[in-house]
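There is one chain below, alone, in structure tokens, taken in the form predicted on its own.
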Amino acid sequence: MYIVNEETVKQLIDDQSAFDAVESVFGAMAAGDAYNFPVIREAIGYADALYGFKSGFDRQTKSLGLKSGGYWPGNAKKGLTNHQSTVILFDADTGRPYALVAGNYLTAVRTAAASAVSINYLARRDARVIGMIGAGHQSTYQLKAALRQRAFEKVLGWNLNTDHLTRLKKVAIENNLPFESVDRQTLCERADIIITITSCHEPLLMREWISPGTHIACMGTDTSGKQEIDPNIMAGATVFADEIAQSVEIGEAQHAVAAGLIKATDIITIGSVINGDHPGREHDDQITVFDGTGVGLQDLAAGAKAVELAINAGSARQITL
């Protein structure tokens, strides 16, 4: 069995890697040769903790495996990031552990990269101007697989606490872009690409300030009752999912569904764009919404690959269990 830390998955996988094995995935997921598990997310009645399990198959790949992990507030004050997470593989031919991968920075890459994926498949190709909704730990990984996608000349960023906007900042600067803080409705009506990163359970996000040809990738909504777009907004929009089931149960699409304003068979995969079976964005003025739920096949994807690279590098332990 191989064991992968997080200071080797850091340095072996980076934004092009994950870019990679989340299209790959996607576009397998569309063609039905992969498919999720039921997701496991539970509040566990201890320290604000969420814990739970994604898992699933990729015949493709033959990964098989889960993610382990949650989210704990409180970690920040011990110096730990609040999400926590280990990505457990299989021999698909066997059913014995193959491989332990440290999954914290694993799963940020992956999570950037699946709105990367949504936005180089979905927005205009003259989008020139990137905002932010969220300045957590997650946003810097969004923003940087974000700016590899477009030709970007401005970052606008919102956060509810302005302080923790030096982080985008930051990443602007280092890819020579002018960095602008706004309110949120400034943001919708001058960006051309949104991404939502927050934990928030009420809409940011309003349908009337968004612009005809923006693209909005909603990733911060994983669990039941988070919400960070008006409804109405996916209602006037042609949406799209890493997972339809997934989006409707746990996703922002959750909200859009039970007030009736879109069903699930309005909701589109990207994989079906990806392989060819759909034509994704068909005219600059429509508005086009990712709902990037987040789902194990991601995970064991990144996850693979890091092992695939860290044996070919000599860096993975290697146990007898």
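Rather than the form predicted on its own that you just supplied, could I have the structure of the form predicted in complex with nicotinamide-adenine-dinucleotide (NAD)?
So it's only the chain below, everything else dropped.
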């Protein structure tokens, strides 16, 4: 089997290759060629850790496997990342292990690719201002990938701890764009596209602040109880998701569905837009929301791409189990 380490993944997977892998697998999911298996996530009662698996199979690319890992809150003190992920791929023809791929950087770029895909397909073509809610670990990846999708002229940012906004400002400056730290209401009123990427448990964006035509990519809510936006935003928007079942269970839509404001059947898969089966945005005043909950197939798609590139570059180690 092949082994691809964190450094190699960082060198080989860029925003475009992650975008291509994620766009393709979202399309395969909507076509019924790829499906995610039920997610396992458990508090293991040791080291305060949350541990789990996300797995699936894509018949189009024959990507079969899982991402395993979770959250170890004590890691930062040891100089390690709190979130830990490893992707294991299997040969779909034989079930034999095919590759072991470091998954930490991969998780960040595949998550950023999901919101970038949503912007590409759903945001207004003339969007010029992007607003970032959250400035944690994922946020810089999100902003970098998003900036490739439109001819932006300005980046706005809000974070609980304003010191952390320097991360987003650095990305903006690297892309020759001005950056401004603003309050949440101002951000909503001025941004054409908003990405939320926090671990918040209450609404940060209110319905009355959102301008017609805005695209919102909700990327932080990936667990029951987390929340980033007022559920009324979804009631007045066209809602898209990576996977509908996960969106209503652990995604941002859990709140709007629980409040009876929308139904699961109102949500459209982003893959159906990618495949040309749904028009996506239909007019400039429409508010679109993408609920990006994060599915195992994204990890498998990005992991398989990393293995392919590493084999071609001669940087995949090979072992026999």
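Here the structure is a predicted model, which is why all the values come from computation and not from measurement. For clarity, a rigid core is taken as the largest C-alpha set superposing within 1.5 Å between two forms. Numbering follows the first chain given and starts at 1.
Positional change of residue 32 between the two forms stays under 2 Å at the C-alpha, relative to the superposed core. Once both forms are fitted on their rigid core, the CA atom of residue 260 lies less than 2 Å apart between the two forms. Once the cores line up, the CA of residue 276 ends up less than 2 angstroms apart between the two forms.
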